[in-house]
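Below sits a lone chain in structure tokens, taken as the form predicted on its own.
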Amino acid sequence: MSSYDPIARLYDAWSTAVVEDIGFYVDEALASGGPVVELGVGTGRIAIPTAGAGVHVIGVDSSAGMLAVCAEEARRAGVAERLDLRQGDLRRPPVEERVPLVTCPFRAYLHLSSDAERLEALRAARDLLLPDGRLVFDVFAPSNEDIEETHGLWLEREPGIFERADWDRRQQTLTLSVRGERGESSMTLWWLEPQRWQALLAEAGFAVEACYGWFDRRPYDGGEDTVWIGRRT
């Protein structure tokens, strides 16, 4: 069972404030012409607006619960016919189609625990791309300030929804816990420095077209967040 299954009905309320990346990914999908494979589609926070913009999305997620919510929300939004949902792993997505764009939003690659898993996932994404196709994803590496301000504390992220971050600098892991009336769960994320992501992309067969520091496309010049665009070579 996925660690997201117990919070599938809590997830949208938990992440309701996360909107800064939606327009960015919708714009990338429109520029590609579609169709798009979205890895870690979740409840459709990005896929549903993308489908609403007229782009066909193949959405992959390991959580049956999250996919069920996504399907419901897609029907409610009137875009179900443009959203093809499939249960599967980031490293072995169940997709035979070849597309101009693969995305992996909201730090989903941080669920991979080793370079071997990261390379497997990046190479799998590359295999889904047409020649010159692009992979777009975002990740983060925490600042010392963020770790010190949040470590070991239960913080109310949204009304009635609490989140706890337990950081391990040596292992470069974040154990993230969430709880609310509609569910609770914990999951582990593994972060890397941007230089390591760049090296992994090259090893997996991508040329880095851009590395942004935020979704407004500002160039990366330090900070926690990186947004990567890799072109298949």
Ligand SMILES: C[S@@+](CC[C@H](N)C(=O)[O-])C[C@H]1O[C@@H](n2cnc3c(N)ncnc32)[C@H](O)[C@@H]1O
Second form
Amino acid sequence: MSSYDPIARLYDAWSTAVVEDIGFYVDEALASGGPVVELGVGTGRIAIPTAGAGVHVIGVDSSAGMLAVCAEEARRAGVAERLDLRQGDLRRPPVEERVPLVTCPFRAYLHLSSDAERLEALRAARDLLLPDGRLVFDVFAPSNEDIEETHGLWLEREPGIFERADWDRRQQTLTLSVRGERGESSMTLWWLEPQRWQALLAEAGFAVEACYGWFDRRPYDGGEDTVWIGRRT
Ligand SMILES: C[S@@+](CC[C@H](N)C(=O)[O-])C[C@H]1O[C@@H](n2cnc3c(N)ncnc32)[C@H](O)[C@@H]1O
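Now that we've seen the form predicted on its own, could you pull up the form predicted in complex with the named molecule?
What follows is the whole complex; the chain from before opens it.
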């Protein structure tokens, strides 16, 4: 069972405030012409607006619960025919098609716990791409202030939804717990410095076309977030 299954009905309310990345990923999908493979598609927070913009999306996720919510939301939004949902692991995506764009939004790669797993996932994404196709994803590495301000505290992220971050600087892990009326769960994320993502991308067969510091495409200058565009070499 995925750690997202128990919070599939809480996820959209939990991530209500996360909107800054949607326009960015929709623009990337439109520019690619589609179809797009989204790895870790979740409840379709990004895939549904992408399909709404007219781009066909193949969405892969390991959580049956998240996919069930995504399918319901896609029907409600009238885009179900442009959204092809498949349960599977992003390291071995059940996708035979070859596409111009693969995305992995909202830090889903941080669920990978070792360089071996990250390389497996990046190589699998590369294999899905047409020649010259692009992989776009975002990750983060926390600042000391973020760690000090939030460590071990239950904070009300949205009304009635509480989140707790337990950071381990040595292991570079974040144990993220969330609870609300509609579910609760705890999951581990492993973060890396941007230089290590850059090296892994090169090793997996990507040229780094851009590393942004935010979804408005400002260049990365040392903040917590990085948004990567890798082109298949
Ligand atoms: C933070 S959510 C992002 C969901 C969606 N992309 C969004 O932007 O809201 C991460 C998603 O990745 C999925 N996930 C985590 N590890 C995975 C894996 N190894 N294979 C496939 N999906 C995975 C989770 O089930 C979850 O739906």
